[in-house]
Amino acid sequence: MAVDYLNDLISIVGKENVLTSEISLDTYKYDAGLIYGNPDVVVFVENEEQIASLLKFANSRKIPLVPRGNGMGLSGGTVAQLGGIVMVMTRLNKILEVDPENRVAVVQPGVTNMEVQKAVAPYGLVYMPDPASQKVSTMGGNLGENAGGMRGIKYGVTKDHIIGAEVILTNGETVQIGGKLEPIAQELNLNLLLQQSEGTLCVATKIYLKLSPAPKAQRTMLSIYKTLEDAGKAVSAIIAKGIIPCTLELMDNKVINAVEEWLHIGLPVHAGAVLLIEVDGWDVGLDRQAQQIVDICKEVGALEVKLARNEKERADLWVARRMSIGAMGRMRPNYDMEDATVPRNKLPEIFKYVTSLSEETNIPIGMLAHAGDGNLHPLVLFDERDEDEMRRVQYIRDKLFRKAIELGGTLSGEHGVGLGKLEFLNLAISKEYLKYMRAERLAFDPNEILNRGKTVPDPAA
């Protein structure tokens, strides 16, 4: 498609940042999920003064617009449907500031999220959501979507850890949203407004980071699982009896074969499932606290618990888990990781049910979890070119997002909805909820070009 505007838009980031061939809008028509769009044009941008002039630009013109980072998102949300243009992030890259005595480093979108894990470490503080795709996902995205991650269990997600951004509305003006101190009285907190908003209010040029101490020590233990539902118990066991580690996650026995295939670091491949544990903290009690969570998962039925005993045993463990969505790509053409949550006492049973839609679809399904919020990543191995098989990926996908509200859970724990569960939306939430989602957007963005027909269905009514 010709795009009769083309003039514009190198006026205002120059020729050298505007892609127009057929290999370049290929590129960036997808995101990490299933959902391709038809983007006409792509723009790179530099600074905050041409993000506001393309964005009023595109407003004025009522172009759709989509901002995109490293395209690792998982729910279509960086995938321009209708068209319109791409808009590019990934050099808006720098730190802008670590601030130890307030505990708050100041970043750009670009940033990755390993990026600030770097850069505060040295001070001795840490960020901590931290995504399994922490090398590659952009600060701008883990806004956008809430990310999660590993540590979410103990210490919350995106949301509890941004106090402020820098943004620019589709009209060009820019505004501050809280900043180097959390929201404070007289404020009616926009920020976490922002936050889960997917790219459709506007576009954040700063974000304000909350920052914490590294912890001192940890404990790191492997507890393994004749099944995957006696896992799903222990998670429940473990965390009614008071105790709240930092990490509590799962890989079923699919994934720990996949990885195990591609590392070779010695995981049980007989196992029905693992339990990755970490507590952290000061390292008097540490030990005390280990052996609590090694008793409860003896009792509920794990057939033996590892403690790490170094650094490189510990380590070798993280990889593992770090690496298997990689491993599991190996496996099949395609995959499809969904993100649906429940409440964690409802584990054992969410897992009987896809472990029967995978038998059911003769589909293979591998499962990961952050299984301490409850939060499913069921790995969904596939070839795209037999629409067969799509149809049947697609029938997982209803039945799995389906139950999950049936069991009181809901659509996404991070991935967002995007465009590849806005299907879904009005399972979780009601008409009138909608409606007040949809006054929301509306208020930010009048002409919704930014993300247009995502997030929120279109009517909401």
Second form
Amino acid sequence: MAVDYLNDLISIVGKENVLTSEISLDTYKYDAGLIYGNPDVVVFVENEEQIASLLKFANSRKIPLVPRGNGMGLSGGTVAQLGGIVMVMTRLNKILEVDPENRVAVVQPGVTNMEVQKAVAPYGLVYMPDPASQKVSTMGGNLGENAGGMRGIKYGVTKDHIIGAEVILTNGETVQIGGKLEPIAQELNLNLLLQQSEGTLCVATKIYLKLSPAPKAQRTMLSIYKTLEDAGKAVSAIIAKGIIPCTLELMDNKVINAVEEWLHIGLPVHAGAVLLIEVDGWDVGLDRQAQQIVDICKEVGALEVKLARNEKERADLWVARRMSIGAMGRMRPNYDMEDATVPRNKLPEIFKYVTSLSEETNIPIGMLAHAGDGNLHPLVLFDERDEDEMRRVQYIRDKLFRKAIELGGTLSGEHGVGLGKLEFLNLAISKEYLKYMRAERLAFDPNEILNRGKTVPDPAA
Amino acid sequence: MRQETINALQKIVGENNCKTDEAIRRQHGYSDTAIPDVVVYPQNSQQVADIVKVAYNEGIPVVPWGAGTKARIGLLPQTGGIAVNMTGMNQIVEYDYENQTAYVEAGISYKALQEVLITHNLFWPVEPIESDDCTVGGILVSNAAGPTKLGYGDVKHHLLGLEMVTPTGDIINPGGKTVKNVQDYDNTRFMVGSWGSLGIITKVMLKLKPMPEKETTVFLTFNDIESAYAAVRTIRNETTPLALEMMDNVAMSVMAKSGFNSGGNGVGVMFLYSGFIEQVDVMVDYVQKKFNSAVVLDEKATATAWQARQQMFPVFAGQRGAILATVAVPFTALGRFMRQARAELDKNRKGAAMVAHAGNGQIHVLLDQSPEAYAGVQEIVNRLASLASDVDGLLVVNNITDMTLTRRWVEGRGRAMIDLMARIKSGVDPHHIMAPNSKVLSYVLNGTKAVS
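Okay, that was the form predicted on its own. Show me the form predicted together with its partner chain next.
Below is the entire complex, every chain and molecule, led by the chain shown above.
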């Protein structure tokens, strides 16, 4: 679409930061998922003043605007499906402050999660959330989507570790929400509303992160099961014993084989599923905790439990987990990674259901799960050029989400609603609740310029 | 209030659950004159929704009410309107110990809840400083917490979902039952500390924890704040306490009134380790080596000490009443602030006590003056506020009606702040009926004075 406001944008950010060529627009038409939408123009911003001016301008003209980090989202959250402006935030990439003793870091939104980890590690600190995308995904994106990770079960997710943000509203005004101090003032805690708001409320330009002391030691285990359901049953059993591991990840036979074929780590290729389990804390007592877990796993039917004996073995297990999506991606032209959750003790039931869906549709599905959180990542493999396959994939999605909700779960554990889950939103969110959320959304962004049509869509539109 | 309105409320909750006698209204009031017109006791969520609909249609203020233990901390005096006493909704709807969740009605008392949870060795890791009667709904909207928030986090970390009635009378369900959930705005947590101003919580999905294997409390006494703070730094930075409290010498004498004697005069540091046996033991050993005066409290002394800590404010306040101020500072500035504040208090408020959630950088200042006579301490409060601000901290006074300091603080973070909050309130509560006397929005809204 021809844009009649290019000169306005150029006056705000300069000519070199306004992209309109076909190839540029193509580059910014997708995220890490399968939803596409061409923006009319891509704008790179460098500082708060430019962002404020750009927001004010877009607001005055009611032009849809999509803030974007490195585009690692999986629900179409940064796709400009209505055209308009994509505002790229990655040049705001400074770590502004690491305050070790107060255990706070202040960062710009374009900093990646991994850069934060590297900056705080020398002080013996960590920023707990570690999404699989951490090498690439930005902190602005982590905040907007409430990114999860591998140790959510013990340490929580993004929203448990972001304590404030400086944000710019669509009217161009800056406000500071939360910050370093305990929130003692008698005011609404807006910081809690920003988390997982998917860029529909305002644009964060500074983010306050809570840091934690790094755990002193770990024990890492691989528990091997004959079937996927057996592994599912073990998850609840471990937690019921009162031990909360920091990691409790599941990989099924398809995932194990995909990884093994690629990386030759020595994974048990005949297992129905494995659980990667890690406990951490002070070194003393960890051996007993690990042994308790080994015992429970065996009690509920593990074929074998292997304890990593050294750092190399531990690293191998983690490589297997971290590379599993990539490994599965090698098998077919496309994959769709779903993100439903169920209460932990419903895992065996939903695993069984997914297996039956795979057989029914003849579409391969690998199962990966943040099992301790009840968060499934079924990897559905297909070729998007094959229309019949696409119909069957759609059928799987539909059935899966309905089942997850029926079991007391949700549409998404950590990827968000964005555009990808809109068609299922009414399964999970009543129209009365949508009305309430829209009132909140409009209080921040009355003209709905930010990520219009996503997350909390206007039912009339 | 019109008789027709009272009739309509009676029809919803039944005559027995709709009270207009003065004694009951006074129990839900703020002063001799500021009392509601009617108190209703709904028995289920639909009744709450129907009550709110009546109020919405007629523009009548509605104030949800739990045990009333913190009402004067978070609400301003208000005359008229409907008080919705939630204690009739006190059931556990579902205790799913396998998933470590409990779905409870908001009016259940803290004590009744924990008694059921312990039957499966689980508990809700929120430890409000209020009495055992306080309700889960009240804990949530008042963001109540106690010393263990250092290790466990506060209320928001232990919630998964809600059922609530919106200010327009709809029943909605933010959140859910699973620990990861990003299909809505996080209204579950946003309600924390909202003091009823955004809706009435009717049910809460709680996230539970297994009971720790072992807990050990250690006590240290120092001659002055400076050396006590040095110890606090060591303890927080080199071990992982679940709670880390610091009491100045006046606060210690208040604890002594409750029966806890530390065996020495001076500034107390009390901290708690919790978790697996070996890990608790290794940390206790560590601090005993660092501080040879460390006293590991036995079971009885532990109970007495934490009870005395919990009773600090009521015992201090006694019959006279007391003003409670809360200060937040960066952890690194805690020692400096407390030292300077104590020096300031010693000049003309020797009776004032300070007690800190030291690990969190949060200090309570207890001033020996009744809240009605706030003017008498305003000067010293202002001086403490400026000491806090010197170290990038903040002071608020909790149990008075003057919101000047709070408004100044909020505005100081962006002139758009007040407008933004006003738009949120008006968006979800177009008739401004929900707890219009909540302090959290009182300074934001104009023209919402309660009418009856």
